[in-house]
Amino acid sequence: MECIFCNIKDRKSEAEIIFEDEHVLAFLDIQPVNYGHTLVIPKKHFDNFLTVPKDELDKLIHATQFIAGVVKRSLNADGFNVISNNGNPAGQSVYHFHFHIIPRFDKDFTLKPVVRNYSQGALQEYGEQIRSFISKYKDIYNG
């Protein structure tokens, strides 16, 4: 299946590129949440956050941190969101891993999610369930 972000990287599709190095490409989102909304992608294709190798992710996060600071300062934004949607239920529409940098302003709209409250004992139950998987897969983290 053809990937629009790979096509942008290969210059087969147009984009307003704002940053590029050997490993990373950043360009403006054509359907921005706010003007200056930027997408940061690895040049190698990975479907989602879980498939990006550590060394590639390190480079991508370093570039995202730099670009977020530049976007914030250049637009005089009051803040910014760094977001990654992974999987259809999370809102991922392009299956080439990327970070969104969304400049935010004191008087813009709100992006606050619906907040849930844990029922009695549920906080501990979820904590135990997740910790049991951390123990099971800890060698991946250390590896």
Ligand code: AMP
Contents of the next structure:
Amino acid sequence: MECIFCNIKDRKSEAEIIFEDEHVLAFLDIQPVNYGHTLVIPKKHFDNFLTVPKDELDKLIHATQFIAGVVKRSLNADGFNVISNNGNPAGQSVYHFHFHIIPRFDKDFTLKPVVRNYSQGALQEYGEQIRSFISKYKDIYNG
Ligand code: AMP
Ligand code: ZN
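Swap state to the form predicted together with the ligand from the form predicted alone:
Complete assembly follows, chain above in first position.
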């Protein structure tokens, strides 16, 4: 399937590239939340966070940390968000995994979603539901 980020990596589509190494590419988002909003992608195609192999993710996170620091300093930002959207309800629109780095400034608007409160006992129930899957899947974590 045609992938816009693979095309950018292959130089079949244009992008404002700011960093590249053997494993990773970073370029400016064409519809930025703030100017300088940067996307960091693995050069290999993986659909989402869950399908990126550990060694690729290590390299991607290392590069994202470096680029976040550079974006912050170069734009005199007061902070930044590192975000990844996974799946349609989370707002993912390009199914080639990427981290967003969004420079943020004092007196900026908030990006925090609307929050809710737990009813009595629900916090513990959610904790238990998720913990039961931790034990079910911990072999994946341990490799
Ligand atoms: P997401 O919605 O989390 O999947 O993020 C995809 C991002 O890619 C969006 O913020 C888009 O603005 C951005 N985007 C889509 N096409 C391009 C492109 N050709 N060059 C740069 N950014 C793009
Ligand atoms: Zn791709």
